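First, one chain by itself: the form predicted on its own, in structure tokens.
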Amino acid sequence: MAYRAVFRCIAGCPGEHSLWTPIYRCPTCGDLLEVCHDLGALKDRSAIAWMRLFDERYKRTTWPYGSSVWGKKEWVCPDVRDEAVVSMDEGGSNLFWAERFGRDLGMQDLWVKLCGNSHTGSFKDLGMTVLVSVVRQIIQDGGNIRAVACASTGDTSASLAAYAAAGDIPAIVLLPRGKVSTAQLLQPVANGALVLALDTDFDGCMAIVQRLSQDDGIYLANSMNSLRLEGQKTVAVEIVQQLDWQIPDVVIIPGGNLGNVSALGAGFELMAELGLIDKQPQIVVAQAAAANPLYLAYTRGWEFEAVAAQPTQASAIQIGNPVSVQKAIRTLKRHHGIVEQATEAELAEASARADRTGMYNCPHTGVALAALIKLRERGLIDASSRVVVVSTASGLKFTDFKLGYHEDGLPGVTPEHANTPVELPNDYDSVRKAIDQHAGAH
């Protein structure tokens, strides 16, 4: 059976568009596009057969199926030739049983999907492998693509630069100057991308990169290009696979540009359509209070208005006019969605509190954990629920955030879990005394 996928308008306009044509919006109405698969062809395999196939491929060495994205190639982008795939063994990240943190919240079935355990340290790799592989095949087939470009708050640029470098494709990155961590800035610099630091915020960078993508030969790599979301939707499939093909009750996702919301929703919905699962999880989106347009829309019955995003430690989701908002709202309506927000103090304390149980969270994961704490306190998440929190990036990218917290240097945050090194002379008795005092405090 031949599998195929095409772009279609999310608003339902007639017609379909080739994945091999640089197109990002519906030419009829201007709305976003989404990748649609031939479900009839996919149903040629039973649910059991799909599960068996994905389990047989999982983290094996046969190219390109060892990647947990390309191990689900038929559900992602079936027409990509294996020799065009640019992969760095993305996916397969730890579904961490947050036993101690869950116990603190009165929960026994809390999990954190560590998507930051990836080549460039964020979930963006899952989508970028798909997009860059498609671009590579277009170029191999004689298409006119001179460079791939993105606007970014850090993680997208790192992922694009790495995958483009591996695929020998020029990359252009637009960053808001002074609004990304040093580690995030250095990643695309090291991988050889043209890095343009603009005196604006992410929304300003996004406006310019959309104009650039209208020029001949500049291919857009942001999540409004739904090829990215095809890779990201495999997070949903992988979560269920790692839970022995059982569905969680609640999934909590940090929300910025909001592509991940519809991506995971699409993954769960495709599994249901093909019979692998028989229910849908509730989806919760967590936003920083400083950049909360979706939260405000949720409180107004989904009436959306863009906002001017304010500074937040969760810099990757400091977005006031998310491109994928309508896709996200559609997904939330189908998944009994809740949107919650977290202040700077709440996200910092949640991150630090979780770190004390063995994690090492990025501030965006702190937003999601803070939302979990607030929803538990209000009784909107039951103690018996199986909950998965999606951790989007490695805490190692945000050393300044961690250091600022523990040295009491974050604006608006009085740290409750600060833990700084104790400086002592080279003296055994001083060391022994400090150890005894520490033990006594616990």
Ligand SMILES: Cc1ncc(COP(=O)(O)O)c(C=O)c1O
Contents of the next structure:
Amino acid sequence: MAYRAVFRCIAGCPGEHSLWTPIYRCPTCGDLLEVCHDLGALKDRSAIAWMRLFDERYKRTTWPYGSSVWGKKEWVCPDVRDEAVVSMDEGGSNLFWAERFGRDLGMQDLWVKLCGNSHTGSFKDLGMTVLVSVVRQIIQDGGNIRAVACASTGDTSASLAAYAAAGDIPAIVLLPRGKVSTAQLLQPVANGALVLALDTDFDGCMAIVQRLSQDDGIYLANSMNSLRLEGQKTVAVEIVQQLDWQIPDVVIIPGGNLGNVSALGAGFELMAELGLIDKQPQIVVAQAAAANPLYLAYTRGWEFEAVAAQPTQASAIQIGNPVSVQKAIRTLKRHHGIVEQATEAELAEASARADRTGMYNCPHTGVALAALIKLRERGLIDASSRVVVVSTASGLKFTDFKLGYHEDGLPGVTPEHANTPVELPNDYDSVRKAIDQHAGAH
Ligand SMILES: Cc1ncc(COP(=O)(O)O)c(C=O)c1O
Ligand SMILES: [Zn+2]
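Since the structure above is the form predicted on its own, I would like to see how the form predicted in complex with the named molecule looks, so please show that one next.
Now the full complex is given, and it begins with the chain already shown.
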């Protein structure tokens, strides 16, 4: 069976556009595009047959299907030739039962999906492998692409730079100067991208990169290019697969530009369409209170207005004018959506509190965990619900946040779980005394 996917306008304008032409908005109305699959063709396999196929491929070595994104290739981008794929074994990140943290919150069935345990340390790799593979195939076929470019709050640029380098494609990244972590800045530097640090915020970088990509030959790699979302949607399939093909009750995800929540919803909807699941989970988007345009829209019956995003430790979601807001609202309406926000103190404490149960959270995951705590306290999440929190990046990329917290240096935060190293001379008795005092304090 020949599988097929095309771009269509999310507002429903007639017509379809090839995935192999650089096009990011509907030529009729200017709205965003989405990738639509030929569902009739995909229905040639039964739900059970799809599950079996995905399980057979999962984390094995047959190129490129061992990647959990490409293991679902027919649902993602069926026309990419295997030899054009640029993959570094995406997906298959751990989904673990957060037993102790769940117990602290009076929950029996809390799970954390560690998307940050990936090649460049964030979920962005799931989508970037798809976009860069398409670009490589366009170039192989003689298409005119000089470089791939993105605006970024740090993780997108890290992922784009790595995949572009692996695929031998020039990359240009636009970052808001001083607003990404040191690790995030160094990733594209190390991978040889042209790194442009601009005196603006993410929304300013986004405006410039959209203009750049009108230029022939500069291909836009932000998530408004919905090829990214096709890869990112596999996280929904992977979560269900890891739960032995059972659907969670609630999924909580931090939101900035709002591509990822749209992708998550699309993954669940495709599974339902093809009969793999028979209900949809509730989706909760968590935003930093400093950059909360979706939260405000939620409180106003989904009436959206952009805001000027204020500084937040959750720097990757410091976004005031999210490009994918309408897609996100559509997704939330279909998934009993809730939007919650977290202050700087709430996100930092939630992150630290979870760290005390063995995790090592990035601040964005802290926002999601703070939302979980607040919804639990308000009785909006039950003790017995199966809840999955999507952790979007590795805490290892956010050392300044961790250090600032434990050294009591974060604005607006009085740390309740600070823990600092005890510095001692080279002396047995001092060590003994420190241990006894610690035990006494415990
Ligand atoms: C670590 C992290 N979490 C969450 C997000 C939010 O994802 P989205 O912008 O698709 O809403 C991003 C990216 O912006 C991110 O880098
Ligand atoms: Zn349109």
